[in-house]
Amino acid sequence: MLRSVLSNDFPRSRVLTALLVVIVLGLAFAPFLFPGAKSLSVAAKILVFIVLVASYDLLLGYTGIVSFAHTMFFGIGAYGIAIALARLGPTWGAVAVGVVTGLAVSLVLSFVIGLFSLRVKAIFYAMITLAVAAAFQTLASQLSDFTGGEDGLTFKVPEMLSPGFSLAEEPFLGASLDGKLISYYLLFFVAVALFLVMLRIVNSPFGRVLQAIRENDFRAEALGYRTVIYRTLSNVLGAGFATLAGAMLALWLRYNGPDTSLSFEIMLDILLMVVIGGMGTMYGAIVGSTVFILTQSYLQDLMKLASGGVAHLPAVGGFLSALLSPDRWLLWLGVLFVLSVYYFPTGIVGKLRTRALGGTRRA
């Protein structure tokens, strides 16, 4: 059963299966184990850029295509949402509507994108889709009267997802049981399905195909397949995937708006979620999007404890205190992931599985 649930793709460590059990349950029973919005906030946006960077490592990972587009496909998820339950109002069918009119947009544009894009140099689609989604994103801040422009769309979502719909007056185990803790449990159902279809898509015939392309498109070429074919299709799967991210997050934050879903650092932390959990694992997009979502979200106020405990010591205390002033949070966190790049090239998952694998020969 879990065989063919994990597609046969087991972590092959038994470190990371662990770290992953941890993270899965940590997630499974978040608004449990820990009450409190932000908390309860995180682990949304952890399950939303878990769907994300998987979907960018299908084609980073295992095709090989570098794209700065990806955000794009993840904005028209949250502006399909956004717009059709601002225009159609808060119902379920508004939800489909969004839900269906973003993925035939995002599906029709990257597959136009990609058969026309594909057949040039990496770099050279690389920038062709960094003009797109540069386009796009002005195009929505221009587009006041229909995305809200700047300010965005706020909206109501259905009832049973709203912080006031209530199943019980009394808290179970701590957490109330109303429409916020229901909006998190579909996120966490709709996570792990899509995670798992993902991860059958690159265990199968046709991502084997991906990975050898990836690996050497000539000889993939040679041997009868089309490769621009794959590539399109690897682009069209990664664009659906990252549209139904989007429409998850607008339905979490009740809210999208440009700096909310096309912001190019959304980009760059997709880059650094997928090189620090390990390119070509879908399991580094659990491992990355955890490690990565945490430190941003808490090494500020990590720091700001740090730097209260040190303020006190003779001699050297005042210099401790200003270098983890919790201002240069940033600073520490680019220091962080040069680290994690530097001890960890081939990502976490990669180095525990290599590890794994050498103690296996060993013995």
Given for the second form:
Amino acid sequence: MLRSVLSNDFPRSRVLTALLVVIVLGLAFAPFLFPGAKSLSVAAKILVFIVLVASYDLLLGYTGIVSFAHTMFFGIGAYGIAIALARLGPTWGAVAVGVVTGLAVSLVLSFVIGLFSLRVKAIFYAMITLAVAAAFQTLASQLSDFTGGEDGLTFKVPEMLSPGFSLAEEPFLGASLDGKLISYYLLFFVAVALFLVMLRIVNSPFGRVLQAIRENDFRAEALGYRTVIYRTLSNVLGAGFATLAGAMLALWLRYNGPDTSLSFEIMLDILLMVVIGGMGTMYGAIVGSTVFILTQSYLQDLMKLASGGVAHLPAVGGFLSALLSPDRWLLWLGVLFVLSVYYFPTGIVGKLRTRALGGTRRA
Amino acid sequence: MTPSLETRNLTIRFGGHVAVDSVSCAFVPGTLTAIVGPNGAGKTTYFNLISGQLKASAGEVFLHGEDLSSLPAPLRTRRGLGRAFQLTNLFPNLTVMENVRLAVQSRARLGLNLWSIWSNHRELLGKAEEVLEMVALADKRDVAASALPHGDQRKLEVAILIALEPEVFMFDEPTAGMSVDEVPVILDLIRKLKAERDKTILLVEHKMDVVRELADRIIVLHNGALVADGEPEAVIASPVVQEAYLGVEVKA
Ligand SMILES: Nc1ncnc2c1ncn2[C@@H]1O[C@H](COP(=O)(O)OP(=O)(O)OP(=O)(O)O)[C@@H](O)[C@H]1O
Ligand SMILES: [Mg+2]
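Given the form predicted on its own, corresponding form predicted together with its partner chain:
Let's see the whole complex now, leading with the same chain.
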């Protein structure tokens, strides 16, 4: 049963298994374990990024395709929901229209980009995707009648998901049973399902061909695999899952604009999350997104504490507290990531798996 | 017997250099043809033209009368042309088992199956294990290809070709760089293929004793052109070979 759900791709490290169980349980019970609007938003963001980062891992980690257009597909999903709900009103029908339209646009676009440009060298492909993504971003802010331009679109979601909706008067285990809670669990179950589907895809015969192409596309061709077809399909799948992640984000935020789903900063974040978690592992998406988003969200708070703590130290206190001032959080985030990439080039998952292997060999 | 593979006026030019010069040759099932010639004669390039890694400047490749000239390499492989490479060409970070299984899977046309679990395909596993036994790599099935010593990588290269079960086997110096005790495994394999009698086997080989033992026929390439073709003893004795090939061989 578990073997089939996880597609026979187990974490293969006890520490990693424990880490994943903690993360998944933490996310599953987040509304009760970490009450408060901010922590729930952080948890929801982690859910969205697990799907987004896993879809990028399918592309980069498994197929070896470097694309900078991933946030474009993320944005298409978010705009699909935003535009559909803003125009058609807050109904489930509009949600369906938004998801289906977003998916259709992404699939066609990724298919065309893939087919026409996956034959070129990796570096040129990366540049082409960069150009397409930049063009799309400009387009999205220009078509302001449609997309809300730079301001984006604020919209209402189906009643059941809106904060005003309440299932019961009384809070349950400290969490109020409202539309936010329902939205959170909608996100949670969709994220789990999408992740497991991606895990299955990378462990299918098709998934192994993707890895073969990443390793040696010339030999994959000689074996009878037409790499253009596989690369294009991988591109289309990655784009499709990114689109669904975008739809999740928009439903949660009840807002979408260029900065929330299209910005190049998000693209860099995704890259970092994949690398920190471990490329080509799928589980890296869970670990990477969680570590990254937690750090991003709480580093400032942590630094405020630390900065206050060292302020009274003689001599170096002033200097240290300036260095630890919350305004420097971006600097520290950078340092943290450089260090983690330096010490874990194969990501956290890769590191833990290698350690587990070493352990059994010594035993 | 009617030929399976045939090349007609097959030619490729790199700039002004003609690497394969209008080679016309037909190959019959059940026959092992050794292709010999000095370094740079165009043997590997001839293979590249047949299997589609390179596009010919002129001429055609036929398999059972079908013109494959316009097909890309993967489709030629699917038609039954199988190729092992002179320079080992593996999936370095995948295991020995995975390397072979990818070939079995291609043969089974399962590549576009997105929903079954790869490790559940027992039939692929069984077939791959069989091939690994044949090349004496079964005990290294879980080792990454890049971690194998050179001789084992050469064996894996051959194993991948065997797993592909093609109709035409093209071996490009399969034993080059192998230690003396590893060579017999590969030669035995080739003998077994020969014994099946319905396979067309092309073998590029520099070692004359190997050629003498295995070949039913020898063709000689020199400066890209086919300069001799016939029974092994006759070809080896011919002046053109003595001069063009063995002369170089002695020097080398
Ligand atoms: N892609 C290429 N571009 C330019 N020249 C090439 C290319 N491939 C092969 N050649 C040239 O074609 C000629 C034939 O090379 P080839 O590798 O086919 O020789 P070979 O008979 O296999 O030699 P060896 O016994 O050393 O393997 C050589 O002069 C080589 O430099
Ligand atoms: Mg050669």
